[in-house]
Each structure stands twice: as C-alpha cells, then as structure tokens.
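Read the single chain below, which is given as structure tokens and is the form predicted on its own.
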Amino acid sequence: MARSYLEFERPIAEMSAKIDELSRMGSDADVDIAEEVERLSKKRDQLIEKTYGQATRGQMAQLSRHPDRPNFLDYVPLIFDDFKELHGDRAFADDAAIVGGIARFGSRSVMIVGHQKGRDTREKIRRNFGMARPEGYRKALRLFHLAERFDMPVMTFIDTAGAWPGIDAEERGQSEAIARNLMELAVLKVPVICTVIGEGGSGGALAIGVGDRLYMQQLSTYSVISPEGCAAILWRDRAFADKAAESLKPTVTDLQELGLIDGVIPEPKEGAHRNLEEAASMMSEVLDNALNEVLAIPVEKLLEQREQRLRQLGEFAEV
C-alpha cells in the first residue's frame, strides 16, 4: 500500500525515497552500497525522532487522524481471536460507525466495542467517518449490558471526531443516548478498559470512554472538540487551528500531566501508521496487564474505585 505523508513529514518521505532508490540502484548494478544505506537509515531515524519529538499540538492532532493510521478493525485480528460481530440497537438500526462483539483475548472472553472510521471513500461514507448516531451508542449500550449479564470484561477503542451532529441524530435523541451511556458505564458490574487509538473527540468519544482504566496510544489525541472546530467557533476561521490546539492541550503528554489518563501505549518509532503489527503487539501487552490488574479487584471495590476515579477528574484549585 502506498504511504501517505503529512506536510511536516515530508523530509522523512524524501529521506525514505532516497534510501529506497539507493537500495535499488545497488541491487541493479550489483554494487555494495550497504554502508551508505546504513548511514542514511541512521540519519532518517534521527529525523523521525526529531520530527515527532518536536511536533506541535496541531501536528499531533494531524497525526492522530493520519490517513494511514490503523482503524479499530485493523487491530482486532492482531489482538483478538474468534471475533463475532453483533449488530443493531434493537430499536432503530445498525450503526456502522460503531462496531462491537464478543472475542477472545488470550484465554478470556471479552466484549469489544470501537469506532470505525473506514479506509477508502466508500467505506468512510458507510461508516459515517466514525461519527455515530444515537443507534450506534444504543448498540454499544446493549453490548455493555450483554457483557455484564455474562460476566465478560469490556474493552473499548475510541477513534472519532465526535458524535454525528446531524438533524436526524438530534431527532432520535443524540444527547440522551450519550448521557445514558455515561451513566450506565459508571455502574457497569464488569471491568471496563478504554483505549484511544486515534482521535478522541468530544461526547462521541466519552460515550464509550468511561471505565476503570483509560489509555492512549502515543500519537493519539483526546479533547472536547477538534482544533478546527474550536477555531471555527472562537475565531470563525479554521486557519487558527494550531492556536486552538495549543489551548486545548489534547496530547498524551498534556493529559498525563493533568491526571486524566492512566497510561500511554507506546508506538513504533514511525508511529502505528507505519507498523501495524508492532503497534498491535505493544497495545496487547499493555491491555493484558491492565485487564489482569482490574480482574483481581472484587466487583464492589472496583465500582467504588471507578466512582472515585471519575469524581477526581477535572480537579482545580482557586487562586
């Protein structure tokens, strides 16, 4: 698959192209240029580290929705076994923006639910770019209750710009559906582990983001609104997106400092969008440790800790 590069990743793309060209040239001419390729590869690694290490918050927001960034369904076969998708909210329709079902995680049965943005144009339209309508959140809630009934841990994967803001969604009770999910997840009698794998946006993310542990992949973001949306509201000009991102503080570093997440899932040196298999392995290891940790806690104690955790979010001091 052809790789896509963001504008600020362009130097990495040029260096990669030069290395590929040299490698082909050496192979075609039967000339050993391994030393030069190795030198350029090390230089490229340093460039990658510098580019991502010094990325602005606006650039991090771009990375979180990179065209090549893995979707929820890209991770499922690499982390879980025997996934059986379950459909519909039993009231209106099956929302393709949210996917969920029963799977095996190691030796355990788990319920997994996640946003699915889609890859090509046709799938993106079918999935509504990962922006769920009320029936999507009601489907998720049905699966949460099913997990509770059969004593299965819940694992959610967040990747959305936000809930769908269309008139049809409002007519069917978008805000009520999100609010009910928040309320029900807060008291669900099974462990709930949430992971932001891309873009965590607003109530659309929160609707499947309340749990005992919240993790974020290294290059993901989580905020009340996208930088572009914030800029359009405050300055009536999306050109101020970078300025908005600096105020929103949506990166893993920001959210760790604020105490809003429980940990960061590392990504390969070039990001999950360049090495899906390694990214999945890193995520699986963190989630396995987290699941073992929460399963060791009695249900009553788990619910008590969940309540305390939620009540401590957003603490502030008056000066």
Contents of the next structure:
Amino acid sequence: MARSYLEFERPIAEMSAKIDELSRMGSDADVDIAEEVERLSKKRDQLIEKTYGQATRGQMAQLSRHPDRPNFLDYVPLIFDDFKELHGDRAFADDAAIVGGIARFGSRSVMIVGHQKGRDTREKIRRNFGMARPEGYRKALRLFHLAERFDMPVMTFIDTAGAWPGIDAEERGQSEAIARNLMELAVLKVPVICTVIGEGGSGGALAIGVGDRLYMQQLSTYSVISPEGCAAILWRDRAFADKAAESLKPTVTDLQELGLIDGVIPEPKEGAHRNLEEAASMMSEVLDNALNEVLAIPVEKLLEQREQRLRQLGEFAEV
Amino acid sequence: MNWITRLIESPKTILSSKPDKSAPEGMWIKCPGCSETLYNKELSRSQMVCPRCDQHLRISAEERANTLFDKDSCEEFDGELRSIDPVEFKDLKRYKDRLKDANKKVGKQDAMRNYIGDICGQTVSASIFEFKYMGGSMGSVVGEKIVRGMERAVERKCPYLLVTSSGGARMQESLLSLMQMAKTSSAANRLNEAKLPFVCLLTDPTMGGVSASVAWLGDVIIAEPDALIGFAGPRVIQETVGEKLPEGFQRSDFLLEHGLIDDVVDRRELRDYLKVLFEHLMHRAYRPAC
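I would like to compare: after the form predicted on its own, may I see the structure of the form predicted together with the partner chain?
Next comes the full complex, and the chain you just saw is listed first.
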C-alpha cells in the first residue's frame, strides 16, 4: 500500500526509502550493506522517536487524522471475533459513518460502536468521512439499549472530525440526537468503555463518548472544536490552526493533566499508522484490563460512580 | 467576521436621532426586525417585543427574570461561582482578560443566572443564560450552575426551567467545556427520576454544544418566535454543503415544522403558558396534587 507522509514526517520517509533501497541492493548478504542498514534503521528509530515525541500540538492534531491511521473497522478483526454488524436506526436510514454490532472480546459478547471514516475515496464518501447524521447517533443509541437488554458491556471507538454540519442533519434534529445519547449513556445499566482512536471532534465524538472509562491512543487527540474551526472563530483565519491547537491542548498529555482520561493506550513507536497489528494488540490488552475492572463492580455501584464522575467535571472557583 | 460575532452585534442600541446630549443612551432602540425606531420605555412595557413587527429582541437574564417571575418572588443563587482559566487559553486575547472584561461589562455571574421564584404562584427553579457574557458560552461555571439549578428543583420538588441563549461550548476551557455537555445531560436524569417537569425555553440564539445537550432534553421544549436554533452555525453549513440555505432555516417555525420542538410561544404569553403547563405536569392522577 502506498504510504502517505505528513510534511513533518518527510525526513522519516526519506530515511525509510534509503533503507529500503539499500536492503534491496544487499540481497547477496553483503556485510557492509547489512551493517549500514542496521545503522540507518537505528537512526530512523531515533528520528521517529524525536519527531513524534517533540511534535507540536498542531502536528499531533495532524497525526490523529493521519491518512494512514487505522480506522475502527481495521481494528475490529484484530481485536474481536464473530462480529455481527447491526444496521439502521429503525426510523430513517442506516448511517455508515457509525458502525456498530455485537462481537466477542475474549470470552465475552460485547456491543461495539465506532465512527468509520473510510479508507479509499469511495468508502470515505459512502461514510461521509465519519461525520455522522442524526440517524447515526440514533442507531448507536438503539444498539446501546440492545446491549443493556442483554447485559452486554459497550465499547465505543471515537474517530470523527465532528457531527455532520448539513441541512439534512439539522432538519432531522442533530442536536436532539446527540443530546439524547449523552443523557441515556449516563444511565445505561451496563459498563461503557470509550476509546479515542484518532480524532475526537466535539459533540459528534462525545455522543458515543460518555461512559465509565475514557481511554485515548497515544497519538490521538480530543478537542471541543477542531484547531481549524477554533482559529476561524477566534483568529478569524483558519491559517492560525497551529496556534489554536496550542491553546486547545488536545493531546493525551494535556488531557491527562486535566484529569479527563483514565489512561493512555500505547502505540508502536512508529505509530498505529505504520503498524496496525501491534497497535491492535496494545489496545486489546488495555481494553481487556479495563473491561475486567469495570465488570468487577456491581452495576448499581458502577452507575453511582459514573454519575459522580460526570457530576464533578469542570474547574471553577467559589468566592 | 463569523456568525457568532454577527449575532453579538445585533440588536444595535442607538442614540436619539437628534444629537441631544441630555438624552440617555439607548432611549431609542431601532428594531432589528422592521428597522422602526422605538421608544425604549414602550418597548420595555411590551417585554422588549417590537409592537410593530413582533420581533423578540434579546433580553438579559435579569430582564428575563423580571418578566417571568411574580413580583418580588425571586431569589438568585450560585452567584459565588467564578470561571478560572484551567488551560491558560490565549487567542488574540487571554481568556483571563476576556473574563475580566466580561465581568466588568456584564457582571460577575458569568453566562448563567440561577433563580428560584414563582411563576403565577408555582415555585420554579430556573437557569437563565446571559448571552452578553461571552456569547452565552458554556464553560465549567455555566455547567455547574445548570446542575445546581436542577438539583435545587429536586430538593424543592419543583419544576426546572432552562432558558437558553448561547453560541455553544466555551472553547477557551478546552475539553472541559465539551464535558459540560455530558455533565448537564447526565444531571437531567435526576429530574426524570424525581418525576419533576423540565421545560426548556429556547431563545435567540441557541447553538452548538448547548443546543446539542441540555437544551434538547426538556420534557417540553418551546421556543420564542423567530429564534435561531441549531447544532451547526448557518455559515458553517453553507460553507460545508455549498448550497443555498432554505428560507427560515434553523428558525423556530422551521423547527416546529420538522417536529423538533413542542411549540413556539410569544414572550408576552409565556407566563400564562407556563402556568398551565406546570399545572398539568405537576398534577398526579395517582396521588393528590402537591
């Protein structure tokens, strides 16, 4: 598969190309070349570490929506078995921007729901780039209730620029659909574990993001508004997106400091976008622990804790 | 200029048409609907609704409380809450400075005022957005006040009324502001459990994170005439879809036609409307009315 590189990933791309070229040349076990390849590989690893480790918040925002970043459906076969996708909101349509269904996670049946941005252009258009309409959120809610009925834990996977800002979405109650999910998820009588796997964009993300645990993958971001949107409003110019990102503080480190997430799901050093299998296995491990943790808590207690968790959100002073 | 600043700009308060220094500022107000120049006192008498074209001008939370509650029946709560700057947000201005300016210009109650008062004899816990305070944006203080207002309704076993006018989440509080949507929506469940009425009155404008959370969770949702209400701003939608927006898009009547709200209620009839509504909703067929 052709790989895409972001502007600031260029040096990594160049070094990778050099390594590939040398490797091809050295197929007859030339010792010098093998050594050189090893030396360069090490150098590349350091470069990767430096590039991602020192990325600005603006660059982190770009990484979280990297064209090669795995989608929800890329992870599903690697983490779950026997996935049965369930379609439609039973009222208007099946919104392909949100995918959901029952799957087996280890020994347990779980309800999984996630945004799906789409891989190629055709799929992206079909899925509206993961920007859901009201029927998408209503399908999700239907599946949450189905999970509740059968005592199935819910696992959600967030990856969206936001809810679709379109005429049709407004006509069918985009606000109502999102609001309803927030309220219902807060009292859903099964464990809910939410994970941001890419771009956590605003209300469209939150609509499947209220639960008992919130995890984020290392290179994902979560923000009240996209850096571009924020720049357009506060700077009156989208070109200030990098500055907006610095202020919005959307990275896992920032949000850990704010105490808004329960944990970070590590990614392979080259990022989930270069090593899907390892990223999936790392995610699976964290989610397995999380699920065991929440399932050990009686549901009434879990709901009390969820209520408390939501109640205490926010930072203010009392004079 | 974006749609929020455009919204903040109107209605324009203008000076008397004659350059008479003795005339107090804002004695005359130009109606943003029909451009008629109206005498402020006359407008006040009609609750800031234009007597010529019925345009509902934006009013402050305090004015709203005055028009809503029985005389001398209301008390304000939660005035001790103050916004802080949890992420040291800076755009063209620091959030800290924006807060200072808003405190000076509008008052220290942030973008939300909480009251307990009587509406035609029925005690109601009410939270009223203050649009002039940073576009009525919802940050931690606004979220906390909404939850406290709901909790106060549960404590006093009375209805909860939310009057919205907001551009959405307060992005200067980063993800904490998004989380206020979850916090307030979750708290609405307490009213459900206590079987207490939750009524939302959507006024001009109600957008974004406020619209997509607590504003749409009322048992009954009503709107003032011709208010702009929606998730995404009209300009954002226009830029995204590149189509001309339909006539009256995202206005109260549009929402009513699309089945998204219960009714559109004229401000001058609001008290009577709420009186009857609360009587119905507080009545219990299976136990004596409280």
